[in-house]
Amino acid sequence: MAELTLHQTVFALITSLAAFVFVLDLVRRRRLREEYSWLWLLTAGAMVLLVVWYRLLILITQLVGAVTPLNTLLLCAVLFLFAIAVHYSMIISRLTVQVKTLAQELALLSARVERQE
């Protein structure tokens, strides 16, 4: 397997760094709550830590059998996108619920009201 040339080393690490200090960003200026951060701060450390060890793409892309490192990549990506379409599952099942909670409230309320007037 080829190792990574000086310039695609320094890109991927420019990339991965930048992506982190934007979510960071993000964070510090309320744009993105925290607990909706960590999958992404996560993924951005994972990927400049398998920029820096590139040694530990080469054995993770051995351990899962895959034939080149952009495999391995690829199937993070997947993983990734999986795991934020199961957190935002989750997220939108839990308002669901508070929106009808909150509904249903509010019908009481309004019942409470008319009949009082």
Contents of the next structure:
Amino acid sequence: MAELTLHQTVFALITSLAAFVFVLDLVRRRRLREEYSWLWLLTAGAMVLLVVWYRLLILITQLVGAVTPLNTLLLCAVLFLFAIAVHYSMIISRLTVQVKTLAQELALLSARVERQE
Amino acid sequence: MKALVLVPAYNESARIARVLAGIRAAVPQAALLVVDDGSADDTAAVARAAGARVVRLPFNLGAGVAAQTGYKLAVREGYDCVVQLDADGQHEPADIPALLGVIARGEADVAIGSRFLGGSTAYRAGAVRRLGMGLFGLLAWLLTGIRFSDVTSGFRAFSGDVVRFVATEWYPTDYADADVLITLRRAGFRLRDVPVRMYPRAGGRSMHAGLRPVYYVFKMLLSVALAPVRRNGDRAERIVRWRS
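Show the form predicted in complex with its partner chain, please, because up to now only the form predicted on its own has appeared in this conversation.
First the chain shown before, then all remaining chains and molecules of the complex.
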């Protein structure tokens, strides 16, 4: 398993750093709440780490029995996307319950107000 | 006993007046509450004109949520018993006293109106529907040891304790039948089937239309399978602990 060429390293580093900075900037501009940013930052951070410390990627590749580092990367990418999608479903489930409860409270309250008028 | 008759309704302005008149005739002393599940028609106005108290949800949230809104009101206003029936005329209001009686005499905490007990023959379900009801009945039997004769019945009465339980957050936000019965049984409540009359729909759209039966079956299988091992929320679990 060959090392990365300088060309590949520079490109991969720029891409992953850009992803990291992009997420941070969204949080800075309050377009993304901190509580939903951590999984994205983790993903971008892992990308940076694997580029800088390429031996780690090779080590993981040997550990999971993948053929090439690229397979490992794809596997990681799929797992991260899965985690993020499930994370969203959890948030949506919680929001559904909150919206339901709010709608019920609103209905009960306005019925009470109408009665008193 | 302070009893509340609860009628969740969604776009039922054509049928609900007759149902409400039937309820008034059957149980004149009981309070009558219609929860309008964000109807686009004038269900709320028709119900008010018929003398019912109306709570309107701001948008359509499903029959389970509409019913739970009624349970929450019942808890806050201290009702000892809630009888629930559909707004579309499928359930016979004259059978309400039979369900109420079971709760009032303390024979059970949950009275389930069953269309398959006794001499009720007016109800004819399609083959697929019968198969589904049979399947959930079997599952409920395996998990609780009780033969429910009608697990999908929306015609039922709850005691005050049960109403406090179903008003908590574990109560499902969509279809709520077999899994609710199993959870109530596991919480230590006594359930009892009561024969009632049910009729085919007089028109309008059933909530089981289009692809929704597929989701319904999936939801019920998952929810019934998980019911025994599920966490039911802190408040609901406190109620269970307090009861036992």
